[in-house]
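Encoded as C-alpha cells, the following chain is the form predicted on its own, with no partner shown.
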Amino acid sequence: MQQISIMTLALSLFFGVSQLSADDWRQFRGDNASGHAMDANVPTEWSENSQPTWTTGLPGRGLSCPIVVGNRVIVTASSGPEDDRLHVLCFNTNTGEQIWKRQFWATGNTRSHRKMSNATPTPVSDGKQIYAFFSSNDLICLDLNGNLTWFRGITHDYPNASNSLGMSSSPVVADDTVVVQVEADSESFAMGLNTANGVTRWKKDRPRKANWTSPVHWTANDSDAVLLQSSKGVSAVEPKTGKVIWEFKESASTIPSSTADESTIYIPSKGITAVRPNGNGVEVLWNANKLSPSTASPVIANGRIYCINRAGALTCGNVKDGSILWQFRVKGPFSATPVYANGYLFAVNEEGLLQVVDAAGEKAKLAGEYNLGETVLSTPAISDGALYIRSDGKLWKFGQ
C-alpha cells in the first residue's frame, strides 16, 4: 500500500466529500450505462511488468462492480457460511486507505449457484447517497460518510420473490427514484422506492421468469425512462410512476442488458436488435443476428457497438445498420462486460486475464496484457484516469 502524509489523506478524504466529479462512474456500466468513459487518461501500456496504483483486500466475494463518487470508490461484498453477512466498503481513491466499512445481516434468501454470491448486484449512487442492492434483496442506503439513512429487506414482503441461482440486477436512480427489477419464476416486479425514506412509490408485475438483467436509465429526445428488459421485451416506464410509456414487446434476453446512446436503444434480442421511441410505441431500425452478446451486455462508443461471447468472440458493428466491421478473439471465458475509453476496450476475463483492445481503427488489435492472477467476474470501472478492477478477493486501481 502506498504511504501518504496525514494532511494530503485528511484533504483528500475532505474533497471526496465535498466535490462531485465528472468523472465519476455511480453505477452499472457507468453514468450512461453504456461502457463507455470520456476519460482519455487511461493508460494503455500494458505488459507484465504493469504495476498496480493500490490493491487493498476485501472482506468476502463479489460480482458487483465498483462504483465512484468524488474522491470515493465504493464496493460491496458477502462472506459467511450463508453467504448472509453483508458488506458495503468505501476507500479513499488516492490512496486506497479504507475510509469507513459497514455490516449488515441478510433478511432474505441467500443461496446462489456457486459462481455468484450475494453480492452480485452493483450499487448506484446519486452523488449524495449510496444504495446497495443484494441478491438476497436487502436495499441499503447509506449517505457518502457510510451512515444508514435506511434499509428495505424487500423479501420481508414479498416472499416468493427469490430463485435458487441468485438475483443480480443492478438498480438505478432516476428523479428521486431507486428502480429495482426483483424478477423470479414465482413472483416478480420492478418497483420504484423514495430516495429520501425507502417507501414504496410504485410496484409493476413483471414476466414470471428468472431474469438477470438490470434497469437502465434513458435521458433522450426529451424522455426520461427506465427501461425494465425481460424474456418478454423492454418497458420503458416513468421513473416517478411505474407509468408505461411505451412497450418492445419481441423476445429479449435475460442476462445481458440493454444499452442507449443519445436517440436509440440497443436490445439483447436475436442478436442485438436496435430500437427507436416514435410516438407511444417504438421503431424497429434495424436487427442483427451476428451481434451476439452472451453474459457480458453491448459496449456503445463513438458510432460503433461492440459484443462480446463467453468464448471471447469480440465482434464491433455499426450503429447505424448493424453491419459487422470486424471480428477479434480474446481469451475467454467471459462474464464481465468489456469498458472502453479514448479508443481502447479493457476487458477482463474470468480468470483474472486483462487484455487491451485498440477497438477504434478498422481492425482490432491487441495493445497489451496484464494477469491478474485472481478470479474476475465483475466489470470494471473508469474515472479520473484510472482503472479500477475488483477480482475475488482484492481491488485494484490501475492508473494516475
Given for the second form:
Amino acid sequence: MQQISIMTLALSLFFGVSQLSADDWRQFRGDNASGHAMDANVPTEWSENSQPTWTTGLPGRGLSCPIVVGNRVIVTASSGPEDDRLHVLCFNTNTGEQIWKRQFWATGNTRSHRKMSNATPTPVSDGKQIYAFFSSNDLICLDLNGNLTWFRGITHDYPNASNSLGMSSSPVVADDTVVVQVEADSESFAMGLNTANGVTRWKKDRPRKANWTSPVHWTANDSDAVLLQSSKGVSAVEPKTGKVIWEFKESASTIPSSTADESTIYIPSKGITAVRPNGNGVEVLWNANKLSPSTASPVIANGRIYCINRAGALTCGNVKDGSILWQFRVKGPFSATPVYANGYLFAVNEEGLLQVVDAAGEKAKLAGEYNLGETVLSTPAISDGALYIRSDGKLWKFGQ
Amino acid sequence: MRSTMPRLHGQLWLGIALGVFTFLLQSSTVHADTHHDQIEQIRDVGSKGQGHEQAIDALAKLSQADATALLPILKGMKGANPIAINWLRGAFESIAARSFGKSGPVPNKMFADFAQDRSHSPRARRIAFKMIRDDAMTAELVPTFLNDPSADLRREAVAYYITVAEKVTDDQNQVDMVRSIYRRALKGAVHDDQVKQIAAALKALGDDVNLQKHFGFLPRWHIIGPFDNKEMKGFDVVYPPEKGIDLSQTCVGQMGDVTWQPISTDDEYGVIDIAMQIENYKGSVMYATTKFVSREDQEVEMRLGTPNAWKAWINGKLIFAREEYHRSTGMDQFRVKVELRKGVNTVLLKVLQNDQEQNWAQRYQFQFRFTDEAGSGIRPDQEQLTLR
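Right, the form predicted on its own is done; let's see the coordinates for the form predicted together with its partner chain.
So here's everything in the complex, that chain up top.
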C-alpha cells in the first residue's frame, strides 16, 4: 500500500501533475458535458461578503471556460489590436500561481462580434494533453507542462473555413481523436485529428450554415459516439472514423448545444426534443417547446433538465416526459451556461452577477448572490469542491 | 558596508548567470548542427498535417535544448510558413521559460541586437524584443520601430510618440512641436485605434488628417449591374464582366440593359455604398473595377471589407471567392496575398447581395486597399487612373 503511494507520488512528481482524477473538469460543461458535477463540497452559501479563494489576472479576453486537470486549471485568452495573440495559461488550483503560459499567433480569421473574442471555444484535455482551440480555427496541442506537441491552423489549410462573426464550437476528445466542428456559411466540415500528431483521421462535409454549437462525446450502452449538431439535426459519428452511426434529421438550434445523460439526448430542437438511438435512427421520446434554451445550453442533473433563456427565465423539466416542474426568474442577460452541483444551479449573468439557485426541490429558491463586478460570458467549472469562473479580466476560484 | 552587500550579491549573481550563459554560448557550436537539423525539420511542417510526424520528434528534442538554441530558433523563423513559425515559437517558449524563469537574468543585449536587425522575421524580432528585461534598453529601442516591418513593433513606437506628445500638449508654446510629434506618430501608425487617436489629437490642434489617403483606400471605381442573384444563384454564374472588362460595353442585366458607371467615395474609410447606387438591389450581383499603378513587381496584401458575398480578380486571375452574407464587416476583414506587376494592374470585384429582409441585412458595400504586411497602405504610383 505504502509502495503504491510512494510510486504514485513519484509518478505525480515526475509528470508534475496527477493525470487521473474523478474531480477533473476537462471540457466545456464538464467531463460528461451535462453541466452537472458530482461534487458535494462546492460552496452553496453566498452573500456579498463571500470572498474568492484567489483571483488571477488574465492577459486577454475570452469566452472560453476554465478546465481543470489534476492540480492545474487551464484557460485560454486572446489579445492584441488584431486579436491574433493566442494565450494558453496554466495555474495551480491551490494557490492561483501561474505554472506556465504560452503564446502563439493566429493563422486564421481573427475577426469576431465585439462581444466574442478569438478565445471563445473551450479547450479540452484527455488528462495527458491539452487541445486549445480558437475562433481562428487554430488548434494547439500542449502537454500538461506547456510543451507544444503540435499545432494545426485549420483555416490556413482551408481558407474559407471561418465566420466573420466568430466561431465558438469547443472540441471534444474521444478514442485518441480530437473532434472539431468548423461550420460556417462559406465552408463547413467536421474533422477528427489524431491526438498523437495532429494528422487528420477524417474530414466530413457539414451543412453550409454558420453554427456555434459544440460536439458532445456520448458514451452509453456500449456506444461511443460524437454528436454533431447543426441546423439540419444531429449526426452521431464514430470518433476515430467519422462514420455516421445514426442521425436525427429535424432542424436543431445553431447556438445552444445538446446535452445527454446515460440513455437520452436532449436536443435544442423546437424547444427541447428528447431522443434515444434506435438502430441507425432515433426514437423521439418527447418534445417540449416550453423548455427553450437560447444562448446557454441545457443542463441535466438528477432526472431534471434546466434551461435558461437569454433574459433569465429559468425552466425546470422532468427528463422522462418534458413536463414543466417549475419556472423561476433570475436576473439576465445570460450567455454562460449554468452549472449544477449538490442540488444547486450556479448561474452567472453577463454583468458578472452569480446567482445560486436551490434547484432540487418542488420550487426554486434563490440561495445567494455574489457580484463579481466584471463581464462574464463564460461557463463556470466545478472541481474538487471549488467553483471556477472566468470573467473578462480574471480567473476566480471560490471554495476549498 | 551593510547597504552595499545586497548590491554586491546582486552583481555577483548577475555575473555568475552571465558567465553561465557565455559558457553556453561558447558550447553552442556543439549543438548548432543538431539544432539546425531540428529547426529545418520543423520548418518543413506544411498545411493539412504535412510533415507532422517528423517534426514532432524534432520539436520534442528542440524544446529540451538549452538557451543556446534560442537564437537559431528565432533565426529559423525567417521565411517559415505561419504554421511552422508557431511550432518554432512553442520550442522557444519552453526553453526560455526553463532557462530564465519569470524573473531571472536574460541576455538582454543578444535579444536587443536581434530585435533591431530588420533582416530577421518581424515576428521573431518582436519575440526577442519582449524577452528584454532591461527597461532602459527597451526604452532606447522603442522609438526606432516607427516604420518597422512588424506591425506590433510599430505599435510600440507609435504609442511612445503619442505619450510624448500628450506630455507636452498642455504647453501652448509647444503647439508646433506637439503637432510635429503627432504627425511623426501618424507616419508609423497602421492600427485603426491609434490612427483615430492621433487624428483626433491633430484635429484638436486644427490639423485635419485624410484617413482615406492614410490607409490607402481606393476611392474611384466603375460599377455595372445589377445581374441576377435571386435565391443566391448568381455566385457561380459567369456574367459578361468576368469574360473581359470593356467600359463601353452594354450588358443585359437583371432589370434591363446596364452599362459601366463611375463611382467614387469621400468616406474616410473608403466605403463604396452600392445600395445607394441602384434600386431593387436585393438578390443581385454587381461588378466593380479599378486600375492600380504599381511602381514595381511586388507581393502585397489585398485587404477587403464587405458584408456581402464576393469574388476578386487581379489582372484576370481569380484571387479568392467567399460566399458569406451579413456576418458583419469592417476594415481589413479579408486579407489575401497577391502579386502586383509593375505598371497598371486591373482589379475586378464581384459583390453579391442576397434576399434577406432584416434591417441588418441591407448593407451592400465594400472597402478596398492594398497594404504591405504590416498594414501600411500602398498608394498607387500615380493617382488612380481615370478609367475610360
